[in-house]
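As a starting point, one isolated chain is supplied in C-alpha coordinates, in the form predicted on its own.
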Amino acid sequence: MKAHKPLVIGNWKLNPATLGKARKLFTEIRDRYGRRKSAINAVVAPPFPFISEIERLSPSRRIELAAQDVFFESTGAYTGEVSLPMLKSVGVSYVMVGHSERRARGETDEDVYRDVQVVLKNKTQVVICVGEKARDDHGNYFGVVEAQLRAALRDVKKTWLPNVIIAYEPIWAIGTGNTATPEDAREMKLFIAKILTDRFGRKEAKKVRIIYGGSVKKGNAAALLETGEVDGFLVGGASLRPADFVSILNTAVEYVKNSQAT
(Lines of atoms letter the chains of each structure in order from A and count residues from 1; the text may use other names and numbers.)
(Lines give C-alpha, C1' and ligand atoms only; values in the text may rest on other atoms or scores of the structure.)
Protein backbone atom coordinates (compact mmCIF):
# COMPACT_ATOMS: atom_id res chain seq x y z
CA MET A 1 0.00 0.00 0.00
CA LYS A 2 1.18 3.52 -0.82
CA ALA A 3 2.76 5.35 2.13
CA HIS A 4 0.55 7.82 3.95
CA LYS A 5 0.83 11.51 3.19
CA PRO A 6 2.28 12.97 6.41
CA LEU A 7 -0.10 15.09 8.47
CA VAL A 8 1.19 17.91 10.68
CA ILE A 9 -1.36 19.71 12.88
CA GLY A 10 -0.52 22.80 14.90
CA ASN A 11 -2.76 22.86 17.98
CA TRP A 12 -2.88 26.45 19.20
CA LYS A 13 -4.96 25.51 22.26
CA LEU A 14 -6.09 28.69 24.13
CA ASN A 15 -3.71 30.92 22.17
CA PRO A 16 -3.15 33.64 21.14
CA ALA A 17 -5.08 36.15 23.24
CA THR A 18 -6.63 38.26 20.48
CA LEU A 19 -7.83 38.00 16.88
CA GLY A 20 -5.15 40.44 15.77
CA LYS A 21 -2.42 38.24 17.21
CA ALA A 22 -4.02 35.16 15.62
CA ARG A 23 -3.97 36.88 12.22
CA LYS A 24 -0.30 37.76 12.67
CA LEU A 25 0.62 34.24 13.78
CA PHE A 26 -1.12 32.56 10.88
CA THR A 27 0.09 35.05 8.28
CA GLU A 28 3.70 34.51 9.32
CA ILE A 29 3.29 30.72 9.20
CA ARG A 30 1.63 30.97 5.77
CA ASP A 31 4.26 33.26 4.33
CA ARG A 32 7.19 31.27 5.69
CA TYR A 33 5.70 28.02 4.42
CA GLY A 34 5.47 29.37 0.87
CA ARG A 35 3.22 28.67 -2.08
CA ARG A 36 4.64 25.41 -3.40
CA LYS A 37 2.45 22.36 -3.82
CA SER A 38 3.16 20.32 -0.73
CA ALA A 39 3.70 16.62 -0.27
CA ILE A 40 2.14 16.80 3.18
CA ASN A 41 -1.09 17.95 4.86
CA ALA A 42 -0.30 21.11 6.84
CA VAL A 43 -3.04 22.05 9.32
CA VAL A 44 -3.63 24.53 12.14
CA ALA A 45 -6.22 24.25 14.90
CA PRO A 46 -7.04 27.76 16.20
CA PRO A 47 -9.52 28.56 18.98
CA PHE A 48 -13.13 28.60 17.74
CA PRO A 49 -13.54 32.41 17.54
CA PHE A 50 -10.60 32.72 15.14
CA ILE A 51 -11.45 29.96 12.64
CA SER A 52 -13.46 32.07 10.19
CA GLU A 53 -10.76 34.72 9.94
CA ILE A 54 -7.98 32.16 9.51
CA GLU A 55 -10.03 30.48 6.77
CA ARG A 56 -10.26 33.83 4.98
CA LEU A 57 -6.48 34.21 5.17
CA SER A 58 -5.90 30.82 3.53
CA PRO A 59 -8.07 30.76 0.39
CA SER A 60 -5.79 28.26 -1.35
CA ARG A 61 -6.12 25.78 1.54
CA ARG A 62 -2.41 25.01 1.39
CA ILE A 63 -2.79 25.15 5.15
CA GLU A 64 -6.00 23.45 6.22
CA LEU A 65 -8.11 23.99 9.33
CA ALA A 66 -8.85 21.75 12.29
CA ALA A 67 -11.15 22.24 15.25
CA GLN A 68 -9.95 21.47 18.77
CA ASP A 69 -13.23 19.83 19.77
CA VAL A 70 -16.85 19.34 18.70
CA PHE A 71 -20.27 18.69 20.26
CA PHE A 72 -22.14 15.59 19.16
CA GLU A 73 -25.49 17.30 18.48
CA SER A 74 -26.07 19.49 15.41
CA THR A 75 -28.52 22.02 16.90
CA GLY A 76 -30.51 22.55 20.06
CA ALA A 77 -30.49 23.98 23.57
CA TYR A 78 -26.80 23.37 24.31
CA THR A 79 -25.38 26.66 25.52
CA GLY A 80 -21.70 27.11 24.80
CA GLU A 81 -21.32 24.13 22.48
CA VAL A 82 -20.12 24.10 18.84
CA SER A 83 -21.51 21.63 16.32
CA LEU A 84 -19.94 19.90 13.33
CA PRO A 85 -22.15 21.68 10.74
CA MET A 86 -21.01 25.01 12.22
CA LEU A 87 -17.38 23.98 11.95
CA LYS A 88 -17.68 22.67 8.40
CA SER A 89 -19.42 25.89 7.33
CA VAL A 90 -16.29 27.88 8.24
CA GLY A 91 -13.83 25.60 6.46
CA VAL A 92 -12.87 22.98 9.05
CA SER A 93 -11.60 19.72 7.51
CA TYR A 94 -10.29 17.95 10.63
CA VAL A 95 -11.76 17.64 14.11
CA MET A 96 -9.76 16.65 17.18
CA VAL A 97 -11.54 14.59 19.84
CA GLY A 98 -10.43 13.24 23.19
CA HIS A 99 -7.41 15.46 23.68
CA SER A 100 -5.81 14.67 27.04
CA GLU A 101 -6.44 18.17 28.34
CA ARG A 102 -10.17 17.72 27.73
CA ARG A 103 -10.15 14.24 29.24
CA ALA A 104 -8.46 15.73 32.31
CA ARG A 105 -11.38 18.16 32.65
CA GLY A 106 -13.93 15.35 32.71
CA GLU A 107 -14.47 14.21 29.13
CA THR A 108 -15.24 10.49 29.19
CA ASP A 109 -14.70 7.63 26.75
CA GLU A 110 -18.43 7.80 26.01
CA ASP A 111 -18.15 11.50 25.14
CA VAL A 112 -15.29 10.71 22.79
CA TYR A 113 -17.27 7.88 21.20
CA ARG A 114 -20.22 10.17 20.46
CA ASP A 115 -17.95 12.83 18.98
CA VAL A 116 -16.21 10.26 16.76
CA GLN A 117 -19.57 9.02 15.51
CA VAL A 118 -20.89 12.45 14.52
CA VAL A 119 -17.67 13.45 12.76
CA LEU A 120 -17.34 10.24 10.74
CA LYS A 121 -21.02 10.01 9.85
CA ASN A 122 -20.63 13.45 8.30
CA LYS A 123 -17.61 12.42 6.22
CA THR A 124 -15.11 14.60 8.05
CA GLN A 125 -11.65 13.60 9.24
CA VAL A 126 -11.41 12.85 12.93
CA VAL A 127 -8.22 12.98 14.99
CA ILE A 128 -8.69 10.62 17.95
CA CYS A 129 -6.24 11.44 20.76
CA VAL A 130 -5.04 8.61 22.99
CA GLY A 131 -2.22 8.32 25.49
CA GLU A 132 -1.11 7.28 28.95
CA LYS A 133 -0.45 9.52 31.96
CA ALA A 134 2.73 7.70 32.91
CA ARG A 135 4.83 4.70 31.97
CA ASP A 136 5.55 1.76 34.25
CA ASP A 137 7.97 -1.16 34.13
CA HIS A 138 5.19 -3.68 33.52
CA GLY A 139 3.75 -2.18 30.34
CA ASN A 140 0.35 -1.42 31.85
CA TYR A 141 0.23 1.80 29.83
CA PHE A 142 -0.49 -0.28 26.73
CA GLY A 143 -3.77 -1.27 28.35
CA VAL A 144 -4.71 2.40 28.85
CA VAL A 145 -4.20 3.17 25.16
CA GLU A 146 -6.02 0.02 24.07
CA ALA A 147 -9.06 0.83 26.22
CA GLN A 148 -9.25 4.37 24.84
CA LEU A 149 -8.94 3.11 21.27
CA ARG A 150 -11.55 0.39 21.57
CA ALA A 151 -14.04 2.77 23.21
CA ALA A 152 -13.56 5.45 20.55
CA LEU A 153 -13.74 3.01 17.62
CA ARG A 154 -16.86 1.20 18.77
CA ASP A 155 -19.36 1.04 15.88
CA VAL A 156 -16.89 2.61 13.43
CA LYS A 157 -17.40 1.10 9.97
CA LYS A 158 -14.55 -0.05 7.75
CA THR A 159 -15.65 2.38 5.06
CA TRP A 160 -15.02 5.27 7.46
CA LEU A 161 -11.36 4.40 8.13
CA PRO A 162 -9.79 6.69 5.49
CA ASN A 163 -11.12 9.58 7.62
CA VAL A 164 -9.66 8.23 10.88
CA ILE A 165 -6.40 9.54 12.34
CA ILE A 166 -5.01 8.32 15.66
CA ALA A 167 -2.87 10.81 17.57
CA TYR A 168 -0.71 9.12 20.18
CA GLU A 169 0.09 11.77 22.79
CA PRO A 170 1.74 10.45 25.97
CA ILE A 171 0.46 12.85 28.62
CA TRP A 172 3.80 12.87 30.44
CA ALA A 173 5.36 14.41 27.31
CA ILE A 174 2.83 17.18 26.60
CA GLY A 175 4.30 20.60 27.28
CA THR A 176 7.02 19.14 29.47
CA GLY A 177 9.91 19.11 27.05
CA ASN A 178 10.10 15.35 27.54
CA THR A 179 9.53 13.54 24.26
CA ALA A 180 8.97 9.85 23.72
CA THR A 181 12.04 8.43 22.01
CA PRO A 182 11.65 7.51 18.35
CA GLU A 183 11.84 3.88 19.45
CA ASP A 184 9.03 4.45 21.98
CA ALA A 185 6.90 6.12 19.31
CA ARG A 186 7.49 3.28 16.87
CA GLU A 187 6.65 0.67 19.50
CA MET A 188 3.35 2.41 20.26
CA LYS A 189 2.55 2.90 16.58
CA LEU A 190 2.98 -0.84 16.02
CA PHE A 191 0.79 -1.56 19.04
CA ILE A 192 -1.96 0.76 17.79
CA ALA A 193 -1.70 -0.79 14.33
CA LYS A 194 -2.18 -4.22 15.91
CA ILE A 195 -5.33 -3.07 17.71
CA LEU A 196 -6.66 -1.65 14.44
CA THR A 197 -5.79 -4.87 12.61
CA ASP A 198 -7.56 -6.99 15.23
CA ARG A 199 -10.62 -4.77 14.92
CA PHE A 200 -10.79 -4.17 11.15
CA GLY A 201 -8.33 -6.50 9.40
CA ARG A 202 -4.83 -5.74 8.11
CA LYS A 203 -5.78 -4.17 4.77
CA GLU A 204 -8.34 -1.79 6.27
CA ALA A 205 -6.18 -0.91 9.28
CA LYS A 206 -3.45 0.40 6.98
CA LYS A 207 -5.80 3.17 5.84
CA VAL A 208 -5.50 4.87 9.26
CA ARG A 209 -2.76 7.43 9.84
CA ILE A 210 -1.03 7.26 13.25
CA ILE A 211 0.63 10.53 14.30
CA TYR A 212 2.60 11.56 17.38
CA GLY A 213 2.08 14.46 19.78
CA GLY A 214 4.09 15.46 22.83
CA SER A 215 6.82 18.12 22.83
CA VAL A 216 7.47 17.80 19.09
CA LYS A 217 10.25 20.20 18.11
CA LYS A 218 12.28 20.99 15.01
CA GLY A 219 15.15 19.09 16.62
CA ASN A 220 13.34 15.76 17.05
CA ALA A 221 10.88 15.76 14.13
CA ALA A 222 13.18 14.04 11.64
CA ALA A 223 14.04 11.17 14.00
CA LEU A 224 10.40 10.64 14.91
CA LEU A 225 9.54 10.32 11.22
CA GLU A 226 12.53 8.23 10.19
CA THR A 227 13.04 5.95 13.19
CA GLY A 228 9.65 6.32 14.85
CA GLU A 229 7.89 5.81 11.52
CA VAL A 230 4.94 7.97 12.61
CA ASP A 231 2.66 9.44 9.94
CA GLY A 232 2.99 13.01 11.18
CA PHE A 233 2.60 15.16 14.27
CA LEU A 234 0.20 16.94 16.58
CA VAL A 235 2.31 19.96 17.54
CA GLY A 236 1.57 22.10 20.60
CA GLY A 237 3.89 24.87 21.81
CA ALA A 238 6.09 24.89 18.71
CA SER A 239 3.06 25.70 16.53
CA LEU A 240 2.91 29.13 18.21
CA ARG A 241 6.43 29.94 16.97
CA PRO A 242 6.19 30.35 13.18
CA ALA A 243 9.84 29.59 12.44
CA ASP A 244 9.76 26.42 14.54
CA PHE A 245 6.43 25.20 13.17
CA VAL A 246 7.44 25.79 9.56
CA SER A 247 10.72 24.00 10.24
CA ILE A 248 8.70 20.96 11.36
CA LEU A 249 6.52 21.22 8.23
CA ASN A 250 9.61 21.43 6.04
CA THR A 251 11.17 18.45 7.81
CA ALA A 252 8.09 16.41 6.87
CA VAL A 253 8.28 17.63 3.28
CA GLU A 254 11.96 16.65 3.06
CA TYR A 255 11.19 13.27 4.58
CA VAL A 256 8.71 12.58 1.78
CA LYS A 257 11.18 13.69 -0.89
CA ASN A 258 13.92 11.49 0.52
CA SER A 259 11.55 8.53 0.81
CA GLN A 260 10.54 8.90 -2.82
CA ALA A 261 14.15 9.14 -3.94
CA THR A 262 15.16 5.82 -2.33
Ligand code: PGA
The other form holds:
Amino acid sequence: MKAHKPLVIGNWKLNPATLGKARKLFTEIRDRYGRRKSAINAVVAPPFPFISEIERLSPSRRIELAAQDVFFESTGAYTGEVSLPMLKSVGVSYVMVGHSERRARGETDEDVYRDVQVVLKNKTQVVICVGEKARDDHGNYFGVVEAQLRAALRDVKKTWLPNVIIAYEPIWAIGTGNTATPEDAREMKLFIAKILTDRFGRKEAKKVRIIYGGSVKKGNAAALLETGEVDGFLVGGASLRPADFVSILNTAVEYVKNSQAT
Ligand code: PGA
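Switch from the form predicted on its own, shown above, to the form predicted in complex with the named molecule and output its structure.
Everything in the complex follows now, all chains and molecules, and the chain you saw is the first one.
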Protein backbone atom coordinates (compact mmCIF):
# COMPACT_ATOMS: atom_id res chain seq x y z
CA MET A 1 0.00 0.00 0.00
CA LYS A 2 1.12 3.52 -0.71
CA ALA A 3 2.45 5.49 2.22
CA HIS A 4 0.60 8.68 1.38
CA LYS A 5 -2.86 9.77 0.55
CA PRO A 6 -2.62 11.18 -2.98
CA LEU A 7 -3.09 14.93 -3.18
CA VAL A 8 -4.58 16.47 -6.32
CA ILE A 9 -4.73 20.26 -6.55
CA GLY A 10 -6.47 22.16 -9.34
CA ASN A 11 -4.56 25.41 -9.84
CA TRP A 12 -7.00 27.78 -11.51
CA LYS A 13 -4.35 30.52 -11.93
CA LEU A 14 -5.97 33.74 -13.23
CA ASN A 15 -9.21 31.97 -14.16
CA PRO A 16 -12.13 32.13 -14.62
CA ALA A 17 -12.94 35.77 -15.36
CA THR A 18 -15.89 36.30 -13.01
CA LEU A 19 -17.37 35.08 -9.74
CA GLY A 20 -20.36 33.68 -11.61
CA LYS A 21 -18.07 31.56 -13.77
CA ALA A 22 -16.06 30.42 -10.75
CA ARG A 23 -19.26 29.30 -9.03
CA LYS A 24 -20.27 27.34 -12.11
CA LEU A 25 -16.85 25.74 -12.50
CA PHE A 26 -16.71 24.67 -8.87
CA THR A 27 -20.29 23.41 -8.73
CA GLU A 28 -19.69 21.24 -11.77
CA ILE A 29 -16.53 19.78 -10.29
CA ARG A 30 -18.24 19.18 -6.95
CA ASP A 31 -21.29 17.53 -8.45
CA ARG A 32 -19.33 15.32 -10.80
CA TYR A 33 -16.96 14.25 -8.05
CA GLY A 34 -19.98 13.29 -5.96
CA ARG A 35 -19.74 11.63 -2.61
CA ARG A 36 -16.40 9.93 -3.07
CA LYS A 37 -14.15 11.09 -0.32
CA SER A 38 -11.27 10.48 2.04
CA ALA A 39 -9.23 8.16 -0.22
CA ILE A 40 -7.44 11.21 -1.58
CA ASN A 41 -7.15 14.93 -0.85
CA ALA A 42 -9.04 16.74 -3.61
CA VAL A 43 -8.23 20.46 -3.64
CA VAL A 44 -8.88 23.55 -5.77
CA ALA A 45 -6.85 26.76 -5.74
CA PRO A 46 -9.08 29.60 -6.97
CA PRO A 47 -8.03 33.25 -7.26
CA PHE A 48 -8.28 35.10 -3.90
CA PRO A 49 -11.57 36.96 -4.52
CA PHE A 50 -13.44 33.69 -5.13
CA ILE A 51 -12.19 31.67 -2.17
CA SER A 52 -14.95 32.56 0.35
CA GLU A 53 -17.68 31.79 -2.10
CA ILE A 54 -16.16 28.45 -3.09
CA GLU A 55 -15.84 27.63 0.60
CA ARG A 56 -19.55 28.28 1.01
CA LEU A 57 -20.31 25.94 -1.88
CA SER A 58 -18.41 23.07 -0.27
CA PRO A 59 -19.52 22.98 3.37
CA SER A 60 -18.49 19.36 3.87
CA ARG A 61 -14.93 20.14 2.66
CA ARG A 62 -14.95 17.07 0.42
CA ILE A 63 -13.04 19.39 -1.85
CA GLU A 64 -10.55 21.44 0.12
CA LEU A 65 -9.15 24.88 -0.63
CA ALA A 66 -5.67 26.07 -1.52
CA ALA A 67 -4.33 29.57 -2.06
CA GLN A 68 -2.04 30.27 -5.01
CA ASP A 69 0.28 32.49 -2.97
CA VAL A 70 0.63 34.29 0.37
CA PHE A 71 2.43 37.32 1.80
CA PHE A 72 4.73 36.69 4.75
CA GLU A 73 3.48 39.46 7.06
CA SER A 74 0.17 39.01 8.89
CA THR A 75 -1.21 42.56 8.95
CA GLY A 76 0.06 46.07 8.34
CA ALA A 77 0.84 48.61 5.65
CA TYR A 78 1.29 46.27 2.67
CA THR A 79 -1.08 47.41 -0.03
CA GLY A 80 -2.33 44.67 -2.28
CA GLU A 81 -1.06 41.74 -0.22
CA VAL A 82 -2.94 38.80 1.29
CA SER A 83 -1.83 37.19 4.55
CA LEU A 84 -1.93 33.71 5.99
CA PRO A 85 -4.41 34.51 8.81
CA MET A 86 -6.74 35.98 6.18
CA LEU A 87 -6.50 32.84 4.08
CA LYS A 88 -7.06 30.54 7.06
CA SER A 89 -10.08 32.55 8.13
CA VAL A 90 -11.78 31.83 4.79
CA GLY A 91 -11.12 28.10 4.92
CA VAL A 92 -7.79 27.64 3.13
CA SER A 93 -5.86 24.53 4.20
CA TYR A 94 -3.03 24.51 1.63
CA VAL A 95 -0.87 27.37 0.41
CA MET A 96 1.18 27.17 -2.78
CA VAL A 97 4.54 28.90 -2.63
CA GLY A 98 7.09 29.64 -5.34
CA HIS A 99 5.08 28.69 -8.40
CA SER A 100 7.26 29.20 -11.48
CA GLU A 101 4.84 31.80 -12.84
CA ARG A 102 5.47 33.86 -9.71
CA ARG A 103 9.21 33.26 -9.79
CA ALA A 104 9.14 34.46 -13.42
CA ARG A 105 7.62 37.72 -12.17
CA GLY A 106 10.40 38.34 -9.72
CA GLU A 107 9.83 36.11 -6.70
CA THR A 108 13.19 35.02 -5.30
CA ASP A 109 14.36 32.05 -3.25
CA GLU A 110 14.42 34.40 -0.25
CA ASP A 111 10.73 35.31 -0.79
CA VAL A 112 9.89 31.62 -1.05
CA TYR A 113 11.79 30.94 2.17
CA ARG A 114 9.82 33.62 4.06
CA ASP A 115 6.51 32.36 2.73
CA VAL A 116 7.31 28.77 3.66
CA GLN A 117 8.20 29.89 7.19
CA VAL A 118 4.96 31.80 7.75
CA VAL A 119 2.79 28.98 6.44
CA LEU A 120 4.47 26.27 8.50
CA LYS A 121 4.69 28.34 11.69
CA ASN A 122 0.93 28.72 11.42
CA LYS A 123 0.38 24.98 11.11
CA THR A 124 -0.89 25.08 7.55
CA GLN A 125 0.12 22.86 4.65
CA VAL A 126 2.60 24.38 2.26
CA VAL A 127 3.04 23.30 -1.36
CA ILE A 128 6.58 24.27 -2.37
CA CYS A 129 6.89 24.46 -6.16
CA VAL A 130 10.27 23.69 -7.72
CA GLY A 131 11.38 22.87 -11.24
CA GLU A 132 13.92 23.56 -13.93
CA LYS A 133 13.40 25.76 -17.00
CA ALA A 134 14.96 23.29 -19.38
CA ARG A 135 16.76 19.97 -19.44
CA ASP A 136 20.32 19.53 -20.65
CA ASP A 137 22.53 16.55 -21.33
CA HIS A 138 24.65 17.10 -18.23
CA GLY A 139 21.99 16.82 -15.56
CA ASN A 140 22.39 20.46 -14.45
CA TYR A 141 18.65 20.57 -13.85
CA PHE A 142 19.13 18.45 -10.75
CA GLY A 143 21.28 21.24 -9.34
CA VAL A 144 18.58 23.82 -10.07
CA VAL A 145 15.94 21.83 -8.21
CA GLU A 146 18.32 21.11 -5.35
CA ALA A 147 19.16 24.81 -4.89
CA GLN A 148 15.48 25.79 -4.86
CA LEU A 149 14.69 23.09 -2.35
CA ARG A 150 17.55 23.88 0.00
CA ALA A 151 16.61 27.57 0.04
CA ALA A 152 12.94 26.85 0.70
CA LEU A 153 13.63 24.31 3.44
CA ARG A 154 16.16 26.38 5.37
CA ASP A 155 15.11 26.50 9.06
CA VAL A 156 12.26 24.07 8.50
CA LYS A 157 11.92 21.88 11.57
CA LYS A 158 11.47 18.12 11.42
CA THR A 159 8.20 18.36 13.29
CA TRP A 160 6.77 20.55 10.53
CA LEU A 161 7.33 17.99 7.79
CA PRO A 162 3.84 16.43 7.82
CA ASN A 163 2.66 19.83 6.53
CA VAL A 164 5.20 19.99 3.71
CA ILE A 165 4.41 19.06 0.12
CA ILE A 166 6.92 19.42 -2.70
CA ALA A 167 5.49 19.99 -6.18
CA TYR A 168 7.97 19.15 -8.91
CA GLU A 169 6.91 21.25 -11.88
CA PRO A 170 9.41 21.39 -14.74
CA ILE A 171 8.73 24.69 -16.47
CA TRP A 172 9.07 23.13 -19.92
CA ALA A 173 6.09 20.95 -19.09
CA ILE A 174 3.76 23.66 -17.76
CA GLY A 175 0.99 24.54 -20.16
CA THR A 176 2.89 23.07 -23.10
CA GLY A 177 1.36 19.61 -23.43
CA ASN A 178 4.88 18.16 -22.99
CA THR A 179 4.31 16.14 -19.85
CA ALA A 180 7.38 14.65 -18.16
CA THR A 181 7.52 10.92 -18.75
CA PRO A 182 6.63 8.78 -15.74
CA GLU A 183 10.28 7.68 -15.66
CA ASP A 184 11.53 11.28 -15.57
CA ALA A 185 9.01 12.17 -12.86
CA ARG A 186 10.08 9.13 -10.84
CA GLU A 187 13.77 9.95 -11.17
CA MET A 188 13.21 13.51 -9.92
CA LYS A 189 10.94 12.30 -7.14
CA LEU A 190 13.72 9.99 -5.92
CA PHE A 191 16.24 12.81 -6.16
CA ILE A 192 14.01 15.11 -4.09
CA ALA A 193 13.43 12.32 -1.57
CA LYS A 194 17.19 11.90 -1.27
CA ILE A 195 17.72 15.59 -0.54
CA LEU A 196 15.00 15.41 2.11
CA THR A 197 16.57 12.30 3.61
CA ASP A 198 20.04 13.88 3.75
CA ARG A 199 18.57 16.88 5.49
CA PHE A 200 16.02 15.35 7.88
CA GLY A 201 16.72 11.61 8.07
CA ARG A 202 14.87 8.83 6.33
CA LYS A 203 11.93 8.40 8.68
CA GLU A 204 11.05 12.08 8.80
CA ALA A 205 11.66 12.67 5.09
CA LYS A 206 9.05 10.07 4.25
CA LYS A 207 6.36 12.31 5.72
CA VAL A 208 6.68 14.74 2.82
CA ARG A 209 4.44 14.22 -0.18
CA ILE A 210 6.09 14.79 -3.56
CA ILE A 211 3.64 15.62 -6.31
CA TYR A 212 4.05 16.38 -10.00
CA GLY A 213 2.74 19.24 -12.15
CA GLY A 214 3.07 20.12 -15.82
CA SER A 215 0.48 19.15 -18.44
CA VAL A 216 -1.18 16.50 -16.29
CA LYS A 217 -4.20 15.15 -18.16
CA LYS A 218 -6.69 12.38 -17.69
CA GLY A 219 -4.70 10.31 -20.19
CA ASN A 220 -1.35 10.42 -18.36
CA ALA A 221 -2.40 10.59 -14.69
CA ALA A 222 -2.54 6.84 -14.08
CA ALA A 223 0.97 6.19 -15.44
CA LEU A 224 2.41 9.08 -13.45
CA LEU A 225 0.99 7.56 -10.26
CA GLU A 226 1.86 3.95 -11.04
CA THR A 227 5.21 4.21 -12.81
CA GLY A 228 6.12 7.74 -11.78
CA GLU A 229 5.27 6.92 -8.15
CA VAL A 230 4.37 10.53 -7.45
CA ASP A 231 2.05 11.27 -4.54
CA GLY A 232 -0.38 13.35 -6.58
CA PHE A 233 -0.64 16.29 -8.95
CA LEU A 234 -0.76 20.01 -9.40
CA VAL A 235 -3.08 20.44 -12.37
CA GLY A 236 -3.39 23.70 -14.31
CA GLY A 237 -5.20 23.71 -17.65
CA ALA A 238 -7.13 20.48 -17.12
CA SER A 239 -8.47 21.73 -13.77
CA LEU A 240 -10.60 24.28 -15.64
CA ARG A 241 -12.47 21.49 -17.43
CA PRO A 242 -14.68 19.78 -14.84
CA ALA A 243 -14.94 16.44 -16.65
CA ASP A 244 -11.16 16.26 -17.12
CA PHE A 245 -10.32 17.35 -13.60
CA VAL A 246 -12.77 14.92 -12.01
CA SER A 247 -11.42 12.17 -14.21
CA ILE A 248 -7.94 12.89 -12.78
CA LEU A 249 -9.38 12.88 -9.24
CA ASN A 250 -11.09 9.57 -9.93
CA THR A 251 -7.89 8.11 -11.37
CA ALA A 252 -6.22 8.85 -8.03
CA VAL A 253 -9.13 7.32 -6.10
CA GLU A 254 -8.94 4.16 -8.27
CA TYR A 255 -5.19 4.03 -7.81
CA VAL A 256 -5.62 3.96 -4.02
CA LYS A 257 -8.27 1.24 -4.28
CA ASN A 258 -6.07 -0.90 -6.51
CA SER A 259 -3.00 -0.48 -4.35
CA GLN A 260 -4.99 -1.45 -1.26
CA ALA A 261 -6.20 -4.58 -3.02
CA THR A 262 -2.70 -5.80 -3.88
P1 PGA B 1 -0.57 22.87 -16.51
O2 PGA B 1 -0.14 23.79 -15.28
O3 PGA B 1 -1.27 21.66 -15.95
O4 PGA B 1 -1.51 23.72 -17.32
O5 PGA B 1 0.66 22.48 -17.25
C6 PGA B 1 0.40 23.25 -14.11
C7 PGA B 1 0.76 24.33 -13.12
O8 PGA B 1 1.27 25.39 -13.53
O9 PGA B 1 0.55 24.18 -11.90
